[in-house]
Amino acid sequence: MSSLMVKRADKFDIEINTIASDKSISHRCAIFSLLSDKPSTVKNFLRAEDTLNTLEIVKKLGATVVDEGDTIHITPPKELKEPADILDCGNSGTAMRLFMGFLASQEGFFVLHGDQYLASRPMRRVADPLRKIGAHIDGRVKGNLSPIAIRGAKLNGYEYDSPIASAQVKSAMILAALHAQEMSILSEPRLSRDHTERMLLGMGAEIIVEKGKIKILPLTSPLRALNITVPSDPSSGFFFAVAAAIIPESRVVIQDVSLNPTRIEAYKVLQKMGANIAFIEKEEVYEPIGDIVIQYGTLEAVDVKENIAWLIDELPALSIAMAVAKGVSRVQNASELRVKESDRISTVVENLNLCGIDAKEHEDGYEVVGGAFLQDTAVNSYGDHRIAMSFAIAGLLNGIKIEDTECINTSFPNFISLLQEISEVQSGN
C-alpha cells in the first residue's frame, strides 16, 4: 500500500496550466460519442485510470479511438457491439451509473463492474427508476451493488421526480430518455451540475430545460459529434486553491478551467470565507472557461447548507479551509457524502480529529471548530482520492502523512507533481 509523507510549506506564488482535464466532462466525452454516427474530436481528454476505463469500455462496444496525444478520434460503430466480458469502471460512479442509463436501451446484454470500492456504492438509486420505465437491470443485493447485468429493452418515457439532486442519477435518466418510446420529463429538488444538458444540447438533442423541469424528446436521428477542448477540472484546482487560501502570502492562477456556474460554487464559499477570488472568463462554447486567481486571506467559519449538489465533492478539501478558519464551521445537507468513494463524513471528521481538529459528525454533515494548531499525523485515505488530496493539502501547514494514495491516480495523475512546486513530498510503501 503506498503512502504520502508532506512537508510544511512556505509562501508561494504560482500559475498552473496543467490542472487535470475535468473528469466529469472527460466521461461524458467519450459515453456521448456513441449518440452520433460521425467521429468526434476531443482535445485534452483526462489521462486517468477512470477515463481511460471508459474510454475502453467505449472500444469494447465497438468504437474505433484514435489516440494522437494531445487529440482523440473516437468514431462510433454502426450497431453496437456486445462485449464479451466485463466493462470495467474502476473506481468511477459516473462511469457506471451513465452507462446504466445508456445500456438500458441498447440490444445486447452487458455486465458493469468497477474495484472493491466501486462496488460497495449503491446502484438501485438509478436502477430503480429505469426499472420503471422497462429495463432489465438486476446486480447484487436487488440490484443495488455491481457486478450490475443489464439486458437492453425498449424503454417507456417518464414523468420523474428525482428524490436527490444527482447529476449522475439525472445524466443515467436522461441517456435512457433519449431512446425512450416517448417524450420524458425529469425533475429534481435542486439543480445538479449540469454538464450533460449543455453537452447535449450542443449536440442537437431535444432538450427542454424550463422551471426546474427537464424535457426531453427521443432521439429521431443521430447527434451532431463532438469537437471540444475539455477545461480543466475546477474540482481537482480546488485542491490549490485551498492551499493559496490557508498560506499566508500566497497566490495562485488556475488557468482554462471550467466556470461552469456549477461548478465553481466551491471556490464562491472560499470567498465568502474570506480568501480574495476573482474569475476571468476567456470563452463559452460548450461550457464557460476561464481563469480563477486565488490569494490568502483570513477565513472566518462558514454555514454550509445550500447548493450542496455543486459543491459535494469539494467538501472534503474544504474541511481543510474550515479547519484554518476563525470559529464554529458546519455542514448540512450532505448525506450523499456517505455514498462516495468512501463514507466522507466519517473519513473527514475522523482525520480532522488525528490533526488534532474538534470536528464532530452529524448524519448529513459535520461542524469543524477551527483557528487551532494542525498537528502533524498520519492519516488513512480509506482508498479516496479526494480524501486523500485534500489532507496533503493540510500537510503543507505542520507535514502530514497520508496512508493508501494509489487512489490519487485515479482522478488527478499529475496532484503529487503540482504539490511539490509548493512543498517537499515524498512518496512511501
Contents of the next structure:
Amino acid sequence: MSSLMVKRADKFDIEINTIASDKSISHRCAIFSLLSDKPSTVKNFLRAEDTLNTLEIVKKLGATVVDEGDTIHITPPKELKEPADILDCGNSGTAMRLFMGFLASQEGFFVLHGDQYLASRPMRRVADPLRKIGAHIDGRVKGNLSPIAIRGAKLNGYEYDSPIASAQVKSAMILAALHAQEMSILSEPRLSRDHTERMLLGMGAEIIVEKGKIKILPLTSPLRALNITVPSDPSSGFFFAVAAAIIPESRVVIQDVSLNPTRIEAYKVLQKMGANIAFIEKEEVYEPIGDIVIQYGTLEAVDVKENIAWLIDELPALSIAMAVAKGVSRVQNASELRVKESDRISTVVENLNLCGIDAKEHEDGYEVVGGAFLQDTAVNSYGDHRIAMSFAIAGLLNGIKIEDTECINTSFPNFISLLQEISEVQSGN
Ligand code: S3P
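Following the display of the form predicted alone, present the structure of the form predicted together with shikimate-3-phosphate (S3P).
Every component of the complex follows; first up is the chain already shown.
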C-alpha cells in the first residue's frame, strides 16, 4: 500500500494548465458516444483509472476507440454487443449508475461490478425508479449493492420526482428516458450538476428544461456525435485553490477549467471566507470555460448548508480551509457525504482530529473549530482519493504522512507531480 509524505511549503505563485480533465464530463463523453452513429472526437479525455474503466466498458459494448494521444475517437458499434464478461466500473459510482440507466433498455444481459468501495455504495436510488418503469435489475442486498445484473427490457415513460439532488440519479433516468416508449418528466429537489442535460442538448436530444422540470423525448434517430475538448476539473483544481488560500502570500491560476455554476460553488465559499478569487470566462463549449485565480487571504469561519450538491465533492478540501479559518465552521444538509467513496463525514472529522483540530461529526455534516496549529501526523485515506488529496494539502502547513494513496490515480494521476512544484513530496510503501 503506498503512502505519501508532504513537507511544509513556502509561499508559491504558479499557473497550472495541467489540472486533470473533468471526470464527470469524461465519463459522459465515453457513454454518450454510444448514442450516436458517427465517431465522437474527444480531446483531453481524463486518463485516470475511473474514466479509463468507463472507456473499457464502452469498448466491451462494441465501440472502437482510436487513441491519438491528446485526442481519442470513439466509433459506436452498429448494434450494441452483449459482453461476455462483467463490466468493471472500478471505484466509480458515476460509471455504475449511468450505465445502469443506459443499459436498462438495451437488448442483452450485463453485469456491472467494481472495487470493494464501490461494492458498498447504494444503487437502489437508481435501480428502484428504473424497476418501476420496467427495468430488470438485480443485485446483492435486495438489489442495492453490486454486482448489479441487468437484463435489457422495454421501458415506459415516467414522471419521477427524485428525492435527492443527485446528478448520477438524474443522468441515469435521463439515459433511460431516451429509449423509453413515451415522453418522461423528471424533477429533483435542487439542481444537481447539469453536464448531462447540456451535452445531450448539444448532441441534438429533445430535452426541455423548464421551471425545474426536465422533459425528455425518446430518441427517434441517433444523436449527433460529440466534438469536445474536456476542460479541467474544478473539483481537482480546488485542492490547489485551498493550498493558495491557506499559505500566506500564495497565488495559483487554474487554467481552462469548467466554470459551470453547478461546479464552482466551493470556490465561492472560499471567496466568502476571505480568499481573493477571480473567475475569468474565456469560452463556452457545452458550458462556460475559463481560468480561476486564487490568492491568499485571511480566512474566517463559514456555515455551509445551501447548494450542497454544487460543492459536495469539494467539502473534504474545504474542511482544510475551515481548519485554518478563524472561528467555528459548520457543514449541514450534507448526509450525501456518507455514501461517497468513503463516509466523508467520518473520514474528514477523524483525520482533522488526528491533525489536532477540534472537529465533530453530525448526522448530516460536521463542525470544525479553526485556527489551531495543524500537527504533523499520519492519517489514512480509507481508499478515498479526495480524502488523500485534501490531507496532502493540509500537510503543506506543517507536514503530514498519508497512508493508502494509490486511490489518487482514480481521478488525478498527476496530482503528486503538481504538488511537488509547491513542496517536497515523497512517495513510499
Ligand atoms: C457526479 C455526481 C456527484 C458527484 C460525483 C460525480 C457525476 O454525485 O459527487 O463525484 O458525474 O454525475 P451525485 O450525483 O451522486 O451527488
